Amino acid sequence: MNWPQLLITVATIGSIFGVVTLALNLQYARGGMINFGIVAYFAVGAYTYAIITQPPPKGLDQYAFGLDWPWWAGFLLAGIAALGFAALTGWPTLRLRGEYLALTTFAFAEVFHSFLLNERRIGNGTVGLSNVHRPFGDWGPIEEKYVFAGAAALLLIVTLAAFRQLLASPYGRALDAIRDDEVAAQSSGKPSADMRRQVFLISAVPVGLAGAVYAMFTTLAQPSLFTAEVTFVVWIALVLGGERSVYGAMLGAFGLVFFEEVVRALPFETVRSAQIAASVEHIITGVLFIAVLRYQPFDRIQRKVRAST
């Protein structure tokens, strides 16, 4: 097992998924929103970056748009696109609460995934967009993989600092008040519905940026990379790390990514044994998710919602 390569991969992917987990932590632990469709905003960022930086179609390409703009334009527009998608989907979904919100956001994500699979003019269908532009090369003696890991870690650090600043502000304390007792917060003039909508929009931006970085890392934007499994992994990471702690959410993402990458890096003598190991990985992830559904106190949020209505 190549431990240096494994650790640099964990650092890169862990940072990317750490950003998504921090955003989910803000939505759930502070805003009380159960979002089972966060992978859709992740995919929006990835596809936006790929379309913006991709050259025009040629040969057998079936996609219709390739703007061939610089990477920084694609990166910034990925966050803006995720914000726009959150505004579009948040208008009908945030009227709901609890399990109804969870099912609706999950349905939106599945519809978007089906759209990516079948609409070839946007993302080349099941083939996806390959050879996505990767902006970071070697910096002198520093290899590209270390530069890229540093860039992903920088995005995580900036997101962590921004969320900590937000939660420590009067705005963050108002969110805590709404979470703890919505009726009392509303009676003191806190617009709970508007603040939840704002949290939903704010948290979508770093998710879109993380999607852009993921597309850079994999050099691929393909529907198979953005399935419901991504949502489940992020939720498991959040619960493993602790829903109230931004540091815990981040560490939960790194721990889960480390486990998955170790399983993938194990040497196997036959294809059959490798398939069995991959199946075991999915089984363990599934068991963890079932544990999340069984022991995660969703009912606590639902009781507060019912008490406020």
Contents of the next structure:
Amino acid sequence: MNWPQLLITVATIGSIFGVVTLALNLQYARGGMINFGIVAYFAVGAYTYAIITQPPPKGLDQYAFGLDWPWWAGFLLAGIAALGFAALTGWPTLRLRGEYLALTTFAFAEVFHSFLLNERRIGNGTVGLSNVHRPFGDWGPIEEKYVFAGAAALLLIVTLAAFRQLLASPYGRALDAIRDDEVAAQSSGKPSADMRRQVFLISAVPVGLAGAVYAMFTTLAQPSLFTAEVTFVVWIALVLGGERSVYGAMLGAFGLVFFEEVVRALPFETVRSAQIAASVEHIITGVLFIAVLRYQPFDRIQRKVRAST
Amino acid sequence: MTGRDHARVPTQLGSLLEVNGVSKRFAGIQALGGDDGLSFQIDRGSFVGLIGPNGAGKSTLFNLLTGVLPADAGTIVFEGNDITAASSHQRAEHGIGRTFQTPRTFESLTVLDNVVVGATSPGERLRSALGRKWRRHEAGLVEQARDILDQVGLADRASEPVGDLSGGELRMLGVARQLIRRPTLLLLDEPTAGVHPLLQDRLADLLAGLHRQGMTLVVVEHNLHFLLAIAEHILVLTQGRLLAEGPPSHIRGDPAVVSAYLGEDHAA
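After the form predicted on its own, can we look at the form predicted together with the partner chain?
Okay, now the whole complex, with that chain kicking things off.
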């Protein structure tokens, strides 16, 4: 097993999914909103980046748009597009609560996925967009893969710092109050609907940016990369790491990506054994998920920490 | 005063709250207001007790006044502004504070933060939250919250989770959270239920002090001994209608009130 390569992949993918998990942490653990369609905002970022940076269509290309703009324009517009998509989807859905919000966000993501599969002029249909522009080459002696890992880690750190600042402020306290008891919070002058909407919108921005970095890293924007499975992987990461803290959310993302990458990197003698390993990976992830839900170790740790202080 | 269904709670300072023909139905059953709805006025600086048997509509009235429930008909005017269509948080911003019949708290926050969150901090605006200016204001709020916790007898519980408080202490915490807002009109829903007698005395002193400072208070209470001793005017609701109103001394001897509470035999 090539450990340095594996670790650098974990650092890059873990950072990208760490950003998405942080956004989910903000929406769910602090905002009280269940978003089962977070993959759609991730996909919007990836496709926006690809469309903005790719060259205009030629020859057999089926897509209709390619602006050939620089990477930073694609990156910024990926965040803005995710924000716009969140505004569009949040407007009709955020009046809903709990499982109803979960179902509608899931439905939105599925409709968007279906749109990507079938609309060739935007994202080239099932084939998707390939050869997505990779902005970072080798930086002097530093290889491209390290530069990528650094860029993804930087996005994670900036997201983490911004969310921490937000949640440690009176804004975060008001959010907690709204999540705990909306009626009482409103009676204390907290505009719960406005704050929920704000959280939904601002948390979509880093998800869109992470989508752009994912498209750069994989050089692909394909529907098969943005299925509901991504949403559930991020949810599992959030639950495994402990939804109560931003660090737990990050830890869950890195842990899950590490586990997946290790299984993928194992040398197998036969195709059959690789298939079995992939199934075992899913089973172990599922068992871990159930165990965390059943035993709630993070709540216990929190109680112990609280008792010791 | 303008009759049984259109009472006016008088002071020298003019009207603060005007309730005009307000009514509410639940599943087709009239919960508040008769055919013409419920109407009354409360003047600025008054201390009003709102009493009535269970199901009289007292808490429903509070919910309509604070926007927790929309009124089916009628208007609510506060400080000259029609707030009938205003949302709950907008009414709180206008200066209407309330506590609840069943104490409502923020479980993930400490006792201290349950009070601080009652105030409107500049750091609650998204743009300010990402800056640092709110920190200066925050220190003042925390100090204010500690003072208020001291007044309601919870000073030594400030850093505890709210889950550790008793039912009576939770009620006091609800009052404390409203006090930090300094509302113009404070609606208290059964503030003494489950509260230790010593704390009840402290609460009575606290409310009397707020009244002296000019705060308008409306208190729903089943503990008539407590309420009649501190309120200067009583409104009696029964079956969603205004049955009687007047000073405590007048209400005590009103046969209609005694009958509504204890039945016809006692009123005779």
